[in-house]
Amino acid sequence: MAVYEYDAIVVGAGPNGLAAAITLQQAGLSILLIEGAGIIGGGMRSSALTLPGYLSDVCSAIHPMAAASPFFQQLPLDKFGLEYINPPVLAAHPFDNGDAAVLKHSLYETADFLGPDKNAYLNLIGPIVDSWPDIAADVLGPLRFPKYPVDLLKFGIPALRSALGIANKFKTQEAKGLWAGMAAHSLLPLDRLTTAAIGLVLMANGHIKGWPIPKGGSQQIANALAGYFVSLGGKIQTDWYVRSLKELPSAKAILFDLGPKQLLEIAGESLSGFYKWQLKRYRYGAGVFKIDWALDGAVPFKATACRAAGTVHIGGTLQEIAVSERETSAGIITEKPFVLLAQQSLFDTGRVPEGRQALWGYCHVPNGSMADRTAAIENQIERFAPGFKDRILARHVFNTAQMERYNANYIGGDINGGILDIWQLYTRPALRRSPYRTSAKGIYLCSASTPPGGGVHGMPGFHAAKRALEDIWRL
C-alpha cells in the first residue's frame, strides 16, 4: 500500500482553495494548502495601494455572496475575527436628474422606492427571497436533480432569461436602471440568456443577508478562513508558485484553485488528449480596468442616497448600460463605461485617516485590453458627483495585464474565471459527469472556472472537495 505525505494538497489559497482545504480537513484528513503569493486570499486581499493609511481592497470589495454562502455560514468565522458592516443603503443607482434608485436590506422598502413598479419588483424578487434557503445549495452548485424542484423552477425560469427581457417587466427609468446595474455584474451583454440570473441572485441576497463590508478589509475573510483551517490542524505554505506536479509532495488527491490555462501548464502531461482539447477551448470574458483613489473627503454625489450607499452603480439608464456592455463584449472601447464603485471607508472608518475616503471602482473592458480608462471612469463619476475630481489626492490603477499579474486566474482581466453564459454555466471548464474531476485520477479543479463560477462564496471549492472525498474513501 502506498504511503502518502498528505491525504490531499490544495494549490491556491483564494476563497475556493480555502473552502476546499477546510472541507477536507473537517473530514479528518491531513491537508497542505499552497499559495504562490506571499499572502493568502486571492481575490480577497487588501493593501495600501494609493497612500499610506488608505486601505484598499485589491479585487473583491462588497460581499453579498460571502455572507449568504451556504458553506461559509456553517463556519465559526466570527470567532476568527470576521465582522461584517452593512451600510444603510446597500446599493444606489444615480440618474442625471439628481435622483437615485436604491437597493435596501428590506424587500418592501426597496419596492416602495420604485413606485409604479412596486408590485413588479415584489413579484420578481419576493419568491426568490422566500425560497433561497432551500434552493441556494442547488443554484450555487453543479447541475443535478434539485431537492426542491418546484422552488428551483420559480428561480430558474426567470434566471435563464436575458436581463433585457426581464427589464420589460418594469415601467420606470428607476427600476430599469437599478435592474440593469445588477445584471451588468455578469460581464455579458444584457441581451444574452442567463444574464438575469446574476441580477436575481444579487438582489435577493441583498434582502436576505445584505451587501456587507468586511471590517478591516476583504483580507479579513481570508484570514478568518485560514485561522479556522489551521485550528483544525491544516498546514499553509505561502511563496510557493507551483509549476509542475513533480515538485509537490505525494498525496492521494490534488485540488487546484486555478484556471484551465494554469492546470494545463502544471499537469498537462497527466491529462488525456480530449480533456486538454476541451480546456484549450475554454472561453474567457470581459476584463476589468480598476482604480483605487485616496480622496480628501466623501464623493459629492448629487443624489443623497448615494452618500449612504456601500455600492454605487454608475451608468445612467438601462439603454446606456446595455450599449456599454454590448460594445465591450464586441471588443469596442465604449465611450461611457458602466462603473462599479464601492465606498467601504464611509462605514469602516478605520481604513482611512479621519475625514478622508478610500474609493474603489472598475469598469468592464475587452479581454486583454490595454486601454487606459482612467479619464472615462472619472468623467462618469463626475457626471453624477460634480467636484469629485477636485477631491482626488492619489490614485492606483490596474489594467487587465496588471490584474492578471496580481492573480494568474484573471486571464485577460476576467475576474469571473471565464464567461458565465449559458454554454459555460454548468459545463465549466469542460462537459463531464463531474466538472471538478479532471481526466487524471486524483487531480481536481476547484476554482471559479467550475460551477457555480466566480464570487467570494467558496462553493466551487466545497463541491470539489466533496467530490474528492468520495473518491479518496474508495481508495
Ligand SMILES: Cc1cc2nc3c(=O)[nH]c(=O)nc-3n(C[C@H](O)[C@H](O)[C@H](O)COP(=O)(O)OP(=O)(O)OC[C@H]3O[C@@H](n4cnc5c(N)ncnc54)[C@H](O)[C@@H]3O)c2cc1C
Contents of the next structure:
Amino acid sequence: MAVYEYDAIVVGAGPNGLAAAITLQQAGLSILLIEGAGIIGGGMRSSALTLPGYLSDVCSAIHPMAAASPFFQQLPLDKFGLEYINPPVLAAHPFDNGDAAVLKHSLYETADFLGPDKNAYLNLIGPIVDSWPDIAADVLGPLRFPKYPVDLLKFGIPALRSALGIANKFKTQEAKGLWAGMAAHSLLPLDRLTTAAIGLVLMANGHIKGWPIPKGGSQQIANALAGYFVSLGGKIQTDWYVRSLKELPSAKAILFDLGPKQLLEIAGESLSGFYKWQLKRYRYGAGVFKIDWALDGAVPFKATACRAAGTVHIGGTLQEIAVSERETSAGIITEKPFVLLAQQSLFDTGRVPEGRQALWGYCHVPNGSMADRTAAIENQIERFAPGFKDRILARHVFNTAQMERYNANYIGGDINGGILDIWQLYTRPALRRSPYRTSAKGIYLCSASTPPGGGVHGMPGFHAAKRALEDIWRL
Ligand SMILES: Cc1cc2nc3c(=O)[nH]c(=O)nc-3n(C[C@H](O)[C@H](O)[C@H](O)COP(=O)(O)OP(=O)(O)OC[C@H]3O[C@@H](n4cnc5c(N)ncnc54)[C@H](O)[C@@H]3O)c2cc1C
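Can you switch from the form predicted alone and show the form predicted together with this ligand instead?
The next block holds the full complex; its first chain is the one shown before.
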C-alpha cells in the first residue's frame, strides 16, 4: 500500500483554498495548505497601499456573500477574531438631482424608500429572502436535481432573466437605478440572460445578513479561517509558488485554488487531451481598474444617504449603467464608467489616522485593458460629490496587468475566475459530471473557476473538498 506524506494538499490560500482545507481537515485528514504569496488570503488580503497608517482592502471589501455563506456560517470564525460591522445604509445609489436610492438591512425599509415601487420590490425580493436557506442549498454548488424545487423556482424564474427584463417591473428612476447597480456586479451587459441572478442574491443577502465589512480589513476573514484550520491540526506553508506537480509532497488528493490556465501550466502533462482542450476554451470576462485613496476627510456626497453607506454605486440611471457595461463587454473604454465604492473607514475607524478617511473603488474595463481610468473614475465621483478631488492625499492604482501580477488567478483583471454567463455558470471550468474533478485521478480544482463562481463565500472550495473526500474514502 502506498504511503503518502499528506492525505491532501491544497494549493492557494484564497477563500476557496481555505474552505477546502478546512473541510478536509474537519474530516480528520492530514492537510498541507500551500500559498504562493507571503501572506495568506488571496482576494481577502489587506495592506497599507496608499500611505502609512491607511489600511486598504487590496481586493474584496464588502461581504454579503461571506456573511450569508452556508459554509462560513457553520464555522466558529468569531472565536478566531472575525467581527463584522454593518453600516446603517448597506448600499446607496446617488442620482444627479442629489437624491439617492438605498439598500437597507430591513426589506420593508428598503421597499418603503422606493415609494411607488414598494410592492414590486417586495414581490421580487421577499420570496427569495423567505426561502434563502433552501434556495442556497440548491444554487450555491454544482448543478444537480434540486432538493427544494418549489423554493428554487422562486429564485430561478427571475434569476434566469436579464437585468433589463427585470427592470421593467419598476416604474421609478430610483428603483431602476438601484437594481441596475446590483445587477452590474455580474460584469456582463445587462441584457444578457442570468444577469438578474447576482442582483437578486446581493439584495436578498443584504436583507438576511447585511453587507458587512470585517473589522480590521478583509484580511481578518482569511486570518480567522486560517486560525481555525490550524487549530484543527492543519499546516500552512506560505511563499511557495507552485510551478509543477513534481515539487509537491505525495498526497492522495491535490486541490488547486487556481484557474484553468494555471492548472494547465502546473499539471498539463497529467491531464487528458480532451480535458485540456476544454480548459483552453474556458472564457474570461471583463477586468477591473482599481483605485485606493487616502483622503483628508469623508467623501462630500450631495446625497446624505451616501455618507452613511458602506457601499456606493456610482453610475446614475439604469440606461447609463447599461451603456457602460455593454461598451465594456464590447471592448470599448466607456466615457462614464459604472464605479463601485466602499467607505470602510467611516465605520471601522481604526483603519485610518484620526480625522482622515480612505476610499476603495473600481470600475469594469475590457479584459486585459491597459487604459488608465483614474480620471474617468474620479470625474464620476466628483459628479455626485463635488469637492472630492480636493480631499485626495494619495492614491494607489491597479490596472488589469498589475491585478494579474498581484494574483495569477485574475486573468486579464477578471475577478470572478472566468465569465459568469449562462453558458459557464455551472459548467465552469468544463462540462463534466463533477466540475471539481479533473481528468487526472486525485487532482481537483476548487477555485472561483468552479461552481458557484466568484466572490468570498468558500462554496466552491467546500464542494470540491466534499468531492475529493468521497474519492479518498473509496481508495
Ligand atoms: C478588486 C477586487 C474587488 C473584489 N471585491 C469583492 C467584494 O467586495 N466581495 C466579494 O465577495 N468578492 C470580491 N472580489 C472577488 C473575490 O476576491 C474573489 O472572487 C475570490 O477571492 C476568489 O477566491 P478563490 O479562493 O477562488 O481565489 P483567490 O482569492 O484568488 O485565491 C487564490 C490564491 O492562490 C494563490 N496562488 C495563485 N497561484 C499560485 C501558485 N501557482 N502557487 C501557490 N499559490 C498560488 C494566490 O496568491 C491566492 O492567494 C473582489 C476581487 C477583486 C480583485
